[in-house]
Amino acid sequence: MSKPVYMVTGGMSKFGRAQPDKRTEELCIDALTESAHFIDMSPAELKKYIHTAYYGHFADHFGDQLLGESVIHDRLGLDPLGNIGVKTGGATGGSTIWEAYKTVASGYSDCTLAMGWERMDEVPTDEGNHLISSAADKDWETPLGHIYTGYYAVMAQRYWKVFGKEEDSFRRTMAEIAVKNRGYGRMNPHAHGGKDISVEDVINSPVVAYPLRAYDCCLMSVGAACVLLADERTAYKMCDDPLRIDVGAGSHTLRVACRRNMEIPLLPHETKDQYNDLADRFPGSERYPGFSGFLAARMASYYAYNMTGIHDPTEDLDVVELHDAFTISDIQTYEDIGIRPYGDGRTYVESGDCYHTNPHTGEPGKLPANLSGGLIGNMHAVGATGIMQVVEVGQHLWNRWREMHADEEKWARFGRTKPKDWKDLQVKGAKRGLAISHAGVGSHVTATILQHPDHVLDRRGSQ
């Protein structure tokens, strides 16, 4: 990249399963307004800096509006600036940031808006699932059931058999992810999936596609999120502490059964002989990526780590937001991005490292994950999801998570009751974070890394 890129601010609307009182453009205005107020500007003042705009929304079917990006651009008052729409399925939010990032890094724009949204409340849930699953390969995936839970259920069965060794304890580990993320969602005024549940609640919830049950699955949501990216000079004109941002991306064929066998691409902290005994330890794991790995996530993190000097994500990162579309995809991602070696993803949960506070020791978790509640506990308004994740990571690095989540006025404005046992989930001293935005069964993935300007690594991993 010819220029370093900075994230100046970001904002979100309220998220809900249905928001009949809000038009889509109003939700986008809410997100832009929050991002302006975050840096003590009015929306009008913020808009003076914007040169181009990228808009992400996944499914035109939901809002019955083709070229929705033009409608939003108009309603935000940004005509006649250049703009374009982005669609990469579940990774749409991350891909929208990726495009905005490249626009600033190339020098074409000094400040770019990346805005994403989804309108998923104008059709029944079953029809919504049908529409979303149309992003799968209609010849090779759709016959499995025309619902993404069905596609992931096949992978969950395979992973459970090979790496979980068909143990009941593995199923409970999956359930713990849902309990954690739903619980964190309770602390987030934007979230609509927060709930106090137990492992037994997850395991006894209705089967959607075995072994995935209702609480193993992400939410269908309505809402919007945005970030402003800028070059260094412009960023420091807009605020005192913009965050360095870098984005890597990868892809893989939709046809999971056709994913070619290959050597596992190694991340900076992995060694050449690390996986020599993988098939001995886990019989059935001979083929990579097979059904249990996401090559797109591996490649996105490979690029992002090498672009930023991240050597070992567990040591160099302080907070992550991962694409927990299903509890099994969360575990798969731990391995693809190198938080744990292949086959050992479950230990990230079982060790307590992924919690804000380790439940075994009472000490801070080593690398907390999805403190927003993730897709399971917060939202999955598809075009906004990857952007929401980046905003959440940024708030930790700015040490402003409490400010944005404890505000009694915001809870009241969103029509939600702040829990009496509300907890501050700010990661103390957070310097760097990662957000993974993921599409389909791993067809597109982006890895976005944020670094506080006082703690930027060089490509050798030195600060």
Given for the second form:
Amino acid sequence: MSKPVYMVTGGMSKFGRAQPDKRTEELCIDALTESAHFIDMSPAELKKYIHTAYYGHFADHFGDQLLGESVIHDRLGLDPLGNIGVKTGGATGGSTIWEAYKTVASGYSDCTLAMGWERMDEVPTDEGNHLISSAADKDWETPLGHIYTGYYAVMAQRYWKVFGKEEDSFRRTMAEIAVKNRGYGRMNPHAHGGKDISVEDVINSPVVAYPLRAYDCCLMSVGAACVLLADERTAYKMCDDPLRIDVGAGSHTLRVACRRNMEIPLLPHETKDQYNDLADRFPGSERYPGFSGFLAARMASYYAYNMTGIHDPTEDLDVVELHDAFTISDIQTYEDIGIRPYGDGRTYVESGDCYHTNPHTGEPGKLPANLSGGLIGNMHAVGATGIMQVVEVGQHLWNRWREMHADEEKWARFGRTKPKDWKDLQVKGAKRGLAISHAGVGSHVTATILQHPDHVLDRRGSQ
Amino acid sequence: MSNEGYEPGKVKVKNNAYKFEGAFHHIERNQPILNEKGDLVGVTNPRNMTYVHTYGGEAVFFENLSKGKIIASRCDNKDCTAFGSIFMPFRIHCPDCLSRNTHVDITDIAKTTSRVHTFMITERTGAFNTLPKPIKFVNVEFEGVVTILMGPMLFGRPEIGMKVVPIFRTKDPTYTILDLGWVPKGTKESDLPEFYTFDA
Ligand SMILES: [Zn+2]
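Complement to the form predicted on its own: the form predicted in complex with the partner chain:
The next block holds the full complex; its first chain is the one shown before.
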């Protein structure tokens, strides 16, 4: 990319399972207003900078409004600026940022809005499940139960058997992710999935599709989130400390059925022979990516790491927000994006590295994950999700996480009670972070890297 | 399946164009939505409509299921990296060279080599589901085929590695993927669900 791109600000609405008191446009205006106030501007002042607008929402048929992007653009008062919609299923939020990024990197736009939302409360849950399942192949998959979770669950089953070896200890590790993310969700006033639960609660929750249980699965949500990207000159006019942003993307077959075998593409810190014994250690893992890896996530991170000079994500990053649609897919993603090698994803949790505070040592976690609560503990308003993640990572790098989550007035405005044991989850000294936005069984994935301007890696990987 | 109170729409093809006959939608009165205090918060928007879907070059696959056959496709382009690859799901064109694939009948391969790669069982379904609950999917590996097909298991309990055989909805076919199901090898014909047989 020719020009460096900066994230200037970002904001979010309240997230909920349902929000019958607000239209979608009100949620989008809430998100834009929060992003304006974050850099001490009024919405009108912020709007003066915007040159181009990108809008992400996964499903026209959830909102029952084709060209819903145009409705929001009008209500934000951004006509006659050019605008366009982006749709890549669960990765819609990340893809919207990817598109906005390219407009600035290319020099076409000096300041671009990326706004995403989803409205999943206007149909009954079974119809919602049908609508989500229409993002699978309509001839070969959707007629099978009209239930997307099922198309994913066959992959979970395979990973559980081959890499989890059906061990109770692996089952508990999956459950730990659900406990962690719901626990972090409690500290987030925007979140609607926060809950104080135990590993036993997860293991005893109803089976959705074995080995997945209710608490292993993400939320269905309503809400909006946005970020503003700008070139260097504009970014420093708008604020004092814009973050460098880079986005990589990958894809794979819409039908898992159509995956063909290939060699494992290696990330910068992996070595040629490192997976030679994988099939000996994990019989049944002969196929790559098979039904247990996400090639799109590997490719997105491959591009993002090479674009930014990241060598080893666990060493070079300080905070991540991952697409925890299911506890087990979270573990699969640790491997695809190189936080752990293939086969060893569980150790990221078991070591305590993924926590804000390592439960084994009481020290800061090496690479805290999903401090927002993620899709399990915060929200999954599909088009907003990938943008929410980037806003959250940004708040850590700006050292403003506490300010955006502790505010009593915000808790009250959202009609929520701040817990008595509320904890500041700011990652101290965070310099670089990553957000993964992921569609369904892995058709689209984006990897967004944020870097504090004082700590930008050069592309050879040194500071 | 019932169509209460109205005749389902039917479609014919004449001069390579669709001709629609009967009702493709029906109108229902909308309803207000009030909150606990009785204030208006919104309305319902009832809508019930039927779509037409074109199978094109895939029609051969769906038509043959009701005849007890599984038609796959193969790239026969000698210059292609995927030369000789057999695809199931059926692909009209090779994903690598985009040449038109050759039809290959893999019914016998499916009857003799099918194994469960992975599976899923769930009580949860979305609206419009027609499979009996709990629904069970199996992802089936075939010898000599480069991909792994997902389908419903219609009798017995799936396990990874289990040998399975295809069954076909030869009576009252739906002309969809639901005309193909899977059962454990050795299942008796009398245990098959209504409308399904091992052979045409
Ligand atoms: Zn070919």
